[in-house]
Structures are given as C-alpha cells and as structure tokens.
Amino acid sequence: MNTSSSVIQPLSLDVFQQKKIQVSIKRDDLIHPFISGNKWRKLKYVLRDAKEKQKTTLATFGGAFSNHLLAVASAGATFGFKTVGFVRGDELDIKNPVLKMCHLFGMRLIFVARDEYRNKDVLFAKYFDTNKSVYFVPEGGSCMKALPGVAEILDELTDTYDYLFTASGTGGTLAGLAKGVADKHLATKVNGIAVIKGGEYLNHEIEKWIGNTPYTLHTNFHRGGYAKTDNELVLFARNFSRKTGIVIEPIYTAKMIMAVMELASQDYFEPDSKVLCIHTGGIWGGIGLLF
C-alpha cells in the first residue's frame, strides 16, 4: 500500500476562515482503491498476524453494504488468503455492487439472520471451530493489533495539530490515535464523531484496549443513526466535492466535517488552532447515496 499518497489539504471553509482556525483533512482516501483509509491502516498487522501464525484464509463479518468487507475480500486476494464474510441480512443483498466486488475477489459469503450475526464468536465456531487454517477477523477490523497500525499516522505528520478528528463506527481508529498521541506525549487532542446512535457504548470497547488514554467522542452528530441520512447530509457531501475535488460519502466522513464545522460554530476551538481530519475511505459502501 502507497501510505505515501496520503497527502494532506487544506479546507478553506467559510465557517473556518471566519473563526480563524486551520483546518485540513489527511487522504488517507487515497492509500488504495479498495483497501483504503482506516481498512488498511486497521488491517496491516491483523493480516502480519495471519502469516506468521500460516492461516489461509480470513473469516469477518459486515452489513450489505460494508467497506469493510470488501476492504478483506481485496486485501486477502492481493496477499493470499481465501476470505469468508457474515453478511448481516437477507441473501437479496447480492445484487448490490459491494457484494459484487467482494464476489468479484473471490469472497465467499455467508448470509446470516441479524439474531444470528449478534454473537460473532458463536458463528464464526459455528462455521470454523475445527478449522485451525482460518483466521477470525473483527468487524471493522477493530481489534488490539488494529491500533498499531493507526497510529503510524502520526509517524506521516510533518507538523504538530491542536486537534485530530475521526467518525467513528467500531472505535479502532479513535482507540489507535489516541494511544499514537499518547505514546508520543503529544498534547494533540483526539475526537471521535459516533455515526452511529446510542455511541456511548464505544466508550467502553475503547476502554478495553487503551484503558484511561485521554480522547472525546462525541455522540450528537450521528444524525439518526448508523448509514441513516437525511436531505442536508447528501446535499452538503455533494456540495463538498463540488468546492474542494475530495468526494465524502454521507455515513462517515461526512458527518464527521460537519460535526467539526457546528464545533467551529459553536467556539470549541481556540483561534489559531490547528485541526486535522482524516478521511477513512469509505466511498463504496455509501457513494450510492449522493446520486
């Protein structure tokens, strides 16, 4: 993967401009057409993992619509592995052009009923207990040996920020800034957008893997909840990539810009303060929403 083509933009915002802050946004977008954003940064030592212990093949687990997904189904076909994916939902689903492209990598999918697909450990020994050649990888790709690889995103900076945002889904990507913050003794202060409703639980998993690590996460800008949107959400994503040439998708990063854009309204930041917002990719699973 080209970590390197993770370029970082300016965001030259009204709402910036007028409260004298510099804002810009991390592409991490651009690190790989399928693999891209946190998915690698997520999956890098998670797949080291499975070479070094001779797995061959993946098993994971995502919605219909998952990048996730397809991010395993492209990375096990680029690095050998066979892969397995739990889609949450009715085998319809097919029909769509993610689960295309995991079928088009070779991904053998699993259509699971949403009662069923709860209790990940228990399906995955449903399918796999005796199998010692599969390799169990977490939704989202948020697991302890995720965390390294997100915080090699601070290694990338070549100057210092008041303020690093993320949207947040499973927590990894926060819980691997937050720890890269801290290990570095930085006084960056790391904030999480909840897309989804009710995120205060991702509190606790981020807990299990960075304990009290000082991070925000805040859980008012979901704007209804996981993959819900709404007519202002598309517009503005629309809008976005007509002023800046950087296409957003409505389910993450989105809602994480305009989040930091009503914190820019609101005085959360200082004047002067730096802000960098990364893009964690994503455009497959939600681009079907700005048509």
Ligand SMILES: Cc1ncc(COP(=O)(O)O)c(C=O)c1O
Given for the second form:
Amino acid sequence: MNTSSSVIQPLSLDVFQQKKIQVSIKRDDLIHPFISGNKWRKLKYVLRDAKEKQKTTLATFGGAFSNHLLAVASAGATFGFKTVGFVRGDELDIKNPVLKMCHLFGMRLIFVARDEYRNKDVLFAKYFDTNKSVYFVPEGGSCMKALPGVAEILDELTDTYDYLFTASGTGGTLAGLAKGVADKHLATKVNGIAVIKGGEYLNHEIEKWIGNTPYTLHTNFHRGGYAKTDNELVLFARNFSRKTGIVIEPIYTAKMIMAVMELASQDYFEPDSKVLCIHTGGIWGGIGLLF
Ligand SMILES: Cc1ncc(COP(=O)(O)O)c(C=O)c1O
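Since the one above is the form predicted alone, can you give the form predicted together with the ligand too?
Below is the whole assembly, all chains and molecules, this chain first.
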C-alpha cells in the first residue's frame, strides 16, 4: 500500500482554461492496484476495527463487477483475513475478470438472487448468525468507521481549494470529505456527482452519518443511471486517457469529470477558482465498458 500522500496533477482541459479556473486531480487511483482510491480510504479504519475485535473473516456485498468486492478480497489477502463476498444478481457473468481476481485473492463467493440480496442483515445472519469471528463490511464499505479515512485526504493537501469533487455511489466518500472539511473549518465547498438515477435519496443516507454538515450533491449528471454509458461518455473517457495518461472508467470518475466540465461551461465556478477532483480509482469494474 502506498500510504504516503497521493499526487495531485493539473487538468488543463480547454473549458477550464476558457473559464479561467484551475482544476487538478488527486490520484488516489495510484494508492494500490486493487485497494485503490476511495476503497483504501474507506477500508482503512474498518480493517483496523476488525483486527481489534479479533475477527478473522470479512464478509461483504457487491455486484458482479464491484470494485469494493475486489478491494476487500485483496485487503483480506494482504492483511490476513479470510473473505466472503455475497454477489448480487441472477444474470451473472461469473467468469468476469473482477470476480476471477476476487477468487484469486481467496474470496469465497456466494451468489444470491436480487431479492435476497436486498436485505444484507438477513443475508449475513443466515450464514454467520452464531459465528462471532466474521466481520460485516457494508456494501461499498460506507459506514461511520469509513469516514475518518476519507477525511485524511484533506491532511495531504498543501494548497487550499475552493471546491472538492467526488463521484458518489453510496455517498460515503462525499460524507467523509464533508465531515473532514467541517472539522477543519475550511471554506472549501464539497461536491458529489451522483452516478445513479434518483440520487436524491443519498441525502438521507449521508444525513445519517454527518447530520446537517454542509455539502452539495448534484443529481442530474448520472447520464441514464448506474453503469449506463453513452457514446459521448465513452469517447470522453478514452480521449482523456490518451491526452493525459490518466485512465478513468465511465461509471464513476469519467462521469464526475464530465460533470465538472459541464458546470464550468455553465459558469458554476467564479474565475480563478481552484477545484480539486478526486480520482476514486477502481478502474477494473468499469474498464470493460470502454472497449
Ligand atoms: C471507483 C469508485 N468511485 C467512486 C465510488 C463512489 O463512492 P461512494 O460509494 O463512497 O459514494 C465508488 C463506489 O464505491 C467507486 O467504486
């Protein structure tokens, strides 16, 4: 794990130059090949808690292309836990490379139908009710214990930013950033781009973690919904990799950067604003959508 500060690189895309704003990207994708980006940030203190409670197995949940499942599988192998992954869905491509990698790291995969997958507590109890050695890691790793690890992003910043941006799936990363900014009394405006349709419900989840700590969740940049792509998005992600050498996938980071570009073109940012986008890593889950 490269736990030293991840680098920050300028993103000099045309629209940012036209609007005279300085946009940079924090390369959390470089933290680790599989426990990358927000995965490491969110799992760090969850893993510590599991160790302190002397748990020997991590059980968690995800879709067939889940970056989170892969991160937990890899973290388990690295830090000496057995791992179990409940995989959602009936139309599974169980030979896909993400699940293959989970298997390679020794994760036991349990495939469950969508209905059964919905209630994680019931599912966990069905398999591990009396087994006290198994630690429940929520889907996406998002929980109260995940927030301080995300907030550590702010400790690594040597510059001050007017805006922070992250992609939002469960809202855990956004909550951690917002809490960190509030705790440090920074004026930075924390923004999330919901990558799912109807993302407004994330506000309720986030409120459970951080109450009324301020942040902004943009819910109109999902481009059709979770893991939905279109030509413009795919072409953008491909061109971005070619132009910058930074690989972004279309489910999270490409959607977030396109949203920041769109906001810039709508004059959302005052001239001279400094904007920092977090590359939340996890390229393996969505990379197949680029080809
Ligand atoms: C690569 C990547 N970026 C962003 C997110 C969204 O983060 P969060 O679920 O904390 O909102 C996820 C999913 O957790 C992800 O895999």
